[in-house]
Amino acid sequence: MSAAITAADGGLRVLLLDEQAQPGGQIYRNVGARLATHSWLGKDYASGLRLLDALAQSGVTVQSGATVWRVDSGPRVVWSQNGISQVTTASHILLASGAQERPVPFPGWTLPGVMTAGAAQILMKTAGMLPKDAVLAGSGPLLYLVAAQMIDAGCPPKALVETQTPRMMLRAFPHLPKALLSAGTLLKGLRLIGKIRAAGVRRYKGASSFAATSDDSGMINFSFRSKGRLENLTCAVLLTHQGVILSTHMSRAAGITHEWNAAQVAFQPSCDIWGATDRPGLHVAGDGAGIGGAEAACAAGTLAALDILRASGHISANTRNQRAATARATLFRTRAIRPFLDAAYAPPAEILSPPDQTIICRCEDVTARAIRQGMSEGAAGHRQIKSSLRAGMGPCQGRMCDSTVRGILSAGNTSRMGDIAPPRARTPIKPITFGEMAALTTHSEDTA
């Protein structure tokens, strides 16, 4: 949104395809139609207002409900909408495909009423759904964030099962005094935790081992190791969540160069502080670009949309870098907190490496022991996974699936992990049907 105001503001024609029915994104979902009855959401949220608002003014053509499923040189997008795809030309596509949460498989992940956080969110967000009787497991400050606003909501969290532990803090301490440029967010995060405390909710740190169970009457029994001891807790929803790492689907199958973000523990695509990839016209920008967070995105989209009015011809390079000053400040003062929260909130190995009885991929069935089994069998990559035990090749394309084979084909040591590349995304990068294949009519547009 960020990017599309400024580009727009720049006199480029601009058109903004944005899979969900309105704009707003994942932080801002839903916004507009929530915040009057739903104030227990937070001023964040409510700030994505003034955002919605600048895009609505902007001239920006939006397309809502729009799914792009292939994206070429030219460049082009080839995008569907209402069971009709069609392909657009530009001089320039910017990719904000966003973040995910990262798995956190573990034996019962999959059971009824297992959930993510950022899924529960996103239930609160669009339909004022609230997880009642809910435990909330695993680490971040998304957990934070939830706990909160269940409690606001009244309706607070059963417990808070914390997988981070001291070493974890004593590895974060050293990024302490960079991520004081953010001061705001961890405050932020002090009051969180302060709110999490005044309501009484118990807190369980230092956390492994987990496992679900469910009996007859639906809940779950919730089984960890918590300082050395056995807890088990009985829950109607359990909400799991190990960060966010980033949605990358989109920009491989663009044909563009990633790396390995060793701190992230995830791969992101290689750009400059600009957005600029190694594919000619085409940019990232926002939490696809690597994890900053809303105000970061927003900072991010700007710069990317300078440098695309810079390589437009609507402004100098020095009018862009002049215009960028604010934005850069911005993000670089977001982005110092990430190093200390990627040390203190890092994924354990377990859920990076899950034991043997651990469904890996859901849409195949395929399990910990499967892949481990076929291993030792020779199969050395992802490929050779997919191809012997189909594991990512379900509807989800490997999006719930990818991050966790490579953990188990490098024993969870993610120092070993960015030496496996990512497996191949391939198009259509969302399900569509032949018959719409069949009918693709090509509409071509000139736009950013």
The other form holds:
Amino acid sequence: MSAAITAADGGLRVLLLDEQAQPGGQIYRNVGARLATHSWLGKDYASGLRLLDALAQSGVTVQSGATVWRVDSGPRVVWSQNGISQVTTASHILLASGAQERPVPFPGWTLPGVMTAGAAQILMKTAGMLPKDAVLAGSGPLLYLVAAQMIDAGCPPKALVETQTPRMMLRAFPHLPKALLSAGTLLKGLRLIGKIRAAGVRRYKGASSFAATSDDSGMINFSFRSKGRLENLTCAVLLTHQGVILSTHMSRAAGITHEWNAAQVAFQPSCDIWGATDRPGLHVAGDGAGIGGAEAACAAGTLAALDILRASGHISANTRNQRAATARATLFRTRAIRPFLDAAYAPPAEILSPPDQTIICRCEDVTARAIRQGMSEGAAGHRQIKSSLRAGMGPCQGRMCDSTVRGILSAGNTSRMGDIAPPRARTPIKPITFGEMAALTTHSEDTA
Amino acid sequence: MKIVSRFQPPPKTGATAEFEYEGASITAPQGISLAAALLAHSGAYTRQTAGGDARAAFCMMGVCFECLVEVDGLPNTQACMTEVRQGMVVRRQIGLRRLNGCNDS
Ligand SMILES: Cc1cc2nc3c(=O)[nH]c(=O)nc-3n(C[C@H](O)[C@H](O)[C@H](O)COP(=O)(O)OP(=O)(O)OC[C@H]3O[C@@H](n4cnc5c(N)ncnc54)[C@H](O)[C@@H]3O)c2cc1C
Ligand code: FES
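Right, and the form predicted in complex with its partner chain of this protein, after the form predicted on its own?
Zooming out: every chain and molecule, the one shown earlier first.
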């Protein structure tokens, strides 16, 4: 949104395509609807309204419910809305696909009643629906945020089961001085944890060996180990979270080079500080270019838009550099806390490479055992696993299993995960019907 | 055994939409997603995999495809990305409907 506003203010014609029904992205999801102005979502959420107002006044053409399923150099995008696909060409395209939660596979994670913490937050934001009798499990800032939002809404989680170990905290410690540059964010985090403590939510630390089963009434029985003891909790909803990873289907399908980010245990598109990639006319910004959070995403969007204004001759390089000062400072400050967060909430090895009986590919029901069997028969990369087992071939196109397949291929050893090339993202990056593809109507616009 | 919803019902304000799901009539606030309305209705599964596994909406943001249902006869519809509409007829998706042109590559 911030990129679109900056570009439009600079005199470009801008088309904003977003798959969601309303503008706002993940963080400001549904902020425009009165339904969602629940005070328990906090001040940060409400500040999205300002951005939305600016967008409404900017002259940007906003297409909601518009799914991009193909990006080509040229550049052009092919997008689908209400079952009809269109092609739009432009001199510049900015890809800002955001992030998804890292899949948290364990035996039983496919049961109805096991969902992601983000899913519960989306239900709170868009439908005002609060989970009954929920357990939150995993780690990461969003887990604490959702817990605090549930407390404020009057339905505190039954327990918080944290995978964080003292060793992760020790590894994070050296990054603390730098993280102090983002003192505001650190304080916010401390306040969240304070709130969870004050509410008396039961916390289990250093948890491992997650497993879930369900009974006839649909209740979830969640077992895990904490401090050497086997624990059992019964709940209606088990909400898991283990940080977020970039959504790279669009950038990979567009042919942009990707590089391994060891700290975030994920691949990201290679780009310069303006988000310019090795593909002419294609920029990337926001969490889809590297997880940095909402403030960083906003700043990166501004920088990309300024660079696009320069590249299209609307401003000089000097003007771009001058106008970029605030956004660059914000980016520097907000990124300062990432090494600390990445180390403190690192995904545990058993989530990256889960036990044999765990379903890894939810679409095609492929287990970790089958993948290990495939490896013993010689499969060494995503492609062989995909062609022999169909893992990653279902409708989600690997969004739920790619990261785990990579984890299993490297036996949970994060230092080896970067050596496994990311799988190719095939077009269409979101499923559409043949009929829609065949009926493709072409129209072209001069957009940024 | 009926599986009760795992969520508190959405607040009753504003306009509603009525739709059919597996023969039952469901009323939901307008503007919420079909997946949210189904979760408010029941805690049971809404899709079955080819292997017979029961599944329900998981991510609510369009990435997991566990919320696939049949809407007005159209299979492979992501309930979390579809708003409830007055009069829509929704069914569970049983087994995997092959998606044309994208996953048999
Ligand atoms: C589930 C979840 C909940 C979060 N909650 C919080 C929170 O409460 N507080 C907080 O500080 N941070 C939160 N974060 C992190 C925060 O959302 C991000 O840091 C921030 O939104 C990044 O902004 P962005 O513009 O890069 O991406 P996003 O806000 O994710 O925006 C990306 C947009 O791209 C669209 N998109 C993706 N693919 C396509 C496609 N193929 N076609 C069309 N459109 C597409 C998406 O619909 C989305 O609207 C959350 C992240 C997730 C995943
Ligand atoms: S619930 Fe994950 S795609 Fe709909």
